[in-house]
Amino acid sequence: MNIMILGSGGREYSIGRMLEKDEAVAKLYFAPGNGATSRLGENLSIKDYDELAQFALDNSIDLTIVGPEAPLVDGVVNIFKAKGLTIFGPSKEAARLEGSKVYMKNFLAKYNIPTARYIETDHIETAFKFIETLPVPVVVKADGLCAGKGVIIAMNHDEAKKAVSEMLSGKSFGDAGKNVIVEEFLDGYELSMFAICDGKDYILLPAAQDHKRLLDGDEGPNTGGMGAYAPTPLVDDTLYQKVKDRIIRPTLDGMQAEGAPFEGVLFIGIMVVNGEPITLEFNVRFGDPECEILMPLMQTPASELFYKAATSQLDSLHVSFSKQFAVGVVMASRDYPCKGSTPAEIVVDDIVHDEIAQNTHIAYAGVSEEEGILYATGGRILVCIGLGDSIKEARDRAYLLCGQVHFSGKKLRTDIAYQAL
């Protein structure tokens, strides 16, 4: 099987790492990939989606997997399917669940899926009046894609009004903020859940927890994610069943009723309030860094899972997962998430301890390669992943690996998985 992966981050590297070890995979391509994915397969410099689809035809690509949200929202799946190609990911119409927070919230309300009380508006006075009715904190969201940074948790009403003003004026997020969601703040604990969907059937992966804030103790600015762990002990069978019955099943049924069957990864951001799962948001792809910790827990061949999901055959697949735990710690550049950093050479010490060698690995993200040397060039540079029979063992191994990795300005949290420990 020849497979192409669209994207360039740690998420795409992790998927590629699993596929590279898959006996069913003959050739692996990345478009565009990063400096490390070229060690797993062939990087492509093709950016145009029509040209990529033609490349897939010309090179007998059996399956294309889309990593990030932007190509999905732009309709890459529609382009590939129009040429008769097999591609894993939602259509442009289904990707509106992430592409427009307004569409997503209205969808939740229409199909009675639990979510926070909200309004959506492009009128500043309407937003201000609703803000006054809410207790603080208040959540303000830009409608469109903002690379995971379009959500403001305002600690008072004036701060919420300022956030709305800056979004609607285009100052904060350009056109993505010209329509806003204002909603009540939910007090509970947050989870990331991922369902692999084929339009009507789905497979729910182990629940994960992400760490969005830059600094230890959940302090500092929001980021794309500074680490994650799975599975989390904060979820039991009862909660899983509630998510299935109240969120996933009505979402798949609702998307079919909307004429946009959902195929691909449904990423559900959940807040658990007094034991009840409330939907914070949908994304239409794997989270990052959650993908990096979920991939090594999969025991079913990744090629089989993604191909059967892309061809509406999930009902014929039994998926199994490791009973281990995985913890991922993100290493970021000095000035992340505020601005870019000067490229710095990455040095990984020789690993002499079998425990680290056999139970850890690196997922590379913001890196380039020159003459066989990797350089840190992005915001989030890499993720150190540890596996273990307990969360503590997995975390300790992940941090042992962190101690083996060096580059100028490296930044990381030291408390990943603290909620569980």
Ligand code: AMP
Given for the second form:
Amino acid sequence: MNIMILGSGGREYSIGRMLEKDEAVAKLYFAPGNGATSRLGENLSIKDYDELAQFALDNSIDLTIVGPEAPLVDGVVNIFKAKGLTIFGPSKEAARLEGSKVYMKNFLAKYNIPTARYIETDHIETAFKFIETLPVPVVVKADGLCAGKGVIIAMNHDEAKKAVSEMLSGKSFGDAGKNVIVEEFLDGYELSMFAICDGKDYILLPAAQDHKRLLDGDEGPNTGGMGAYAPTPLVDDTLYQKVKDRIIRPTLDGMQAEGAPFEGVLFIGIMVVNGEPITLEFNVRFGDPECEILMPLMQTPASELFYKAATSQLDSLHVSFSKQFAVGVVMASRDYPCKGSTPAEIVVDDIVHDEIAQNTHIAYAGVSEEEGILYATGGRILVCIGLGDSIKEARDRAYLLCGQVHFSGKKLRTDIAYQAL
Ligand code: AMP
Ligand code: GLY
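Next block: the form predicted in complex with the named molecule, after the form predicted on its own:
Entire complex below, previous chain first.
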């Protein structure tokens, strides 16, 4: 099989890493990939989706896997499918579950899927009135894609009103904020759950926890994620079953009824409140860094899983997962989450201890390559992943690996997986 992966992050690297080890895979391409994916396959500099689809036709690509949300929301899947290509990811219509929070919330309400009480509006007075009825904090969300920054947790009513005004005026997020969601604050613990879907069937992966804040103790600004671990002991069989029955099944059935069957990764952001799972949001792709820790737990060949998902054959697939735990610690550049670091050489010391070497690896993200040397180019640079028979063992190994990786300005959290220990 020839496979193409769209994207350039650690998420795409980690999918590629699994496929590179997969006997069924002949050739791997990344578009655009990063400085380290070129070690797993060939990087392509084609950006235009029509040109990418033509490349896939010309080079007998059997399967394309889409990593990030932007090409999905833009409709890359529709473009590929129109040319008869096999591609794993939701259509433009189904990707609205992430592309528009208003669409997502209205969908949840229509199909009685648990979510925070809310209104959607483009009318300032309506928003203000609803804010007055809510206890504090109040959550205000911009409708469109805002690179993870479109959610404001306002500590009082005035702050919530200010956030609404700035969104509706276009000041804070441009057109993405022309519609807003105002919703009640949910107090509980957060989970990330991932279902690989083929439109009607799905495979649920072990539940993960992300660490969105930049600093230890969940302090500092929000980021794309500074580390993750899975499976989390905070989920038992009862909770998995509730998520399946109350969220995933009605979502797949509902999307079919809407004429937009959901194929791809359904990423469910969940808040567990008094033992009940409430949907915070959907994303239509793998989380990053969650993907980096879930991929190594998968024992079924990745090519088979993604191909069957892309061709509506999940009902004939049995997926097995490793009994191990995985912990991933993100190393970011000095200026993350603001961009603009100068490139810094990455040095990884040899790991001489076999057990550590066999149970750790790096997923590379913000890196470039020159003459065999990798350089940190800014943002999230890489993820150090540790596997183990307990979360503690996996975490100790991940941090041991972190100690072997050096680049100027490296920044990391020291408390990943603290919730589980
Ligand atoms: P979202 O992009 O909707 O997932 O929101 C980003 C983050 O904001 C979530 O991961 C939560 O930590 C937080 N958040 C969003 N909505 C709520 C809510 N209704 N109650 C509490 N926290 C929330
Ligand atoms: N780690 C969260 C995300 O990918 O959105």
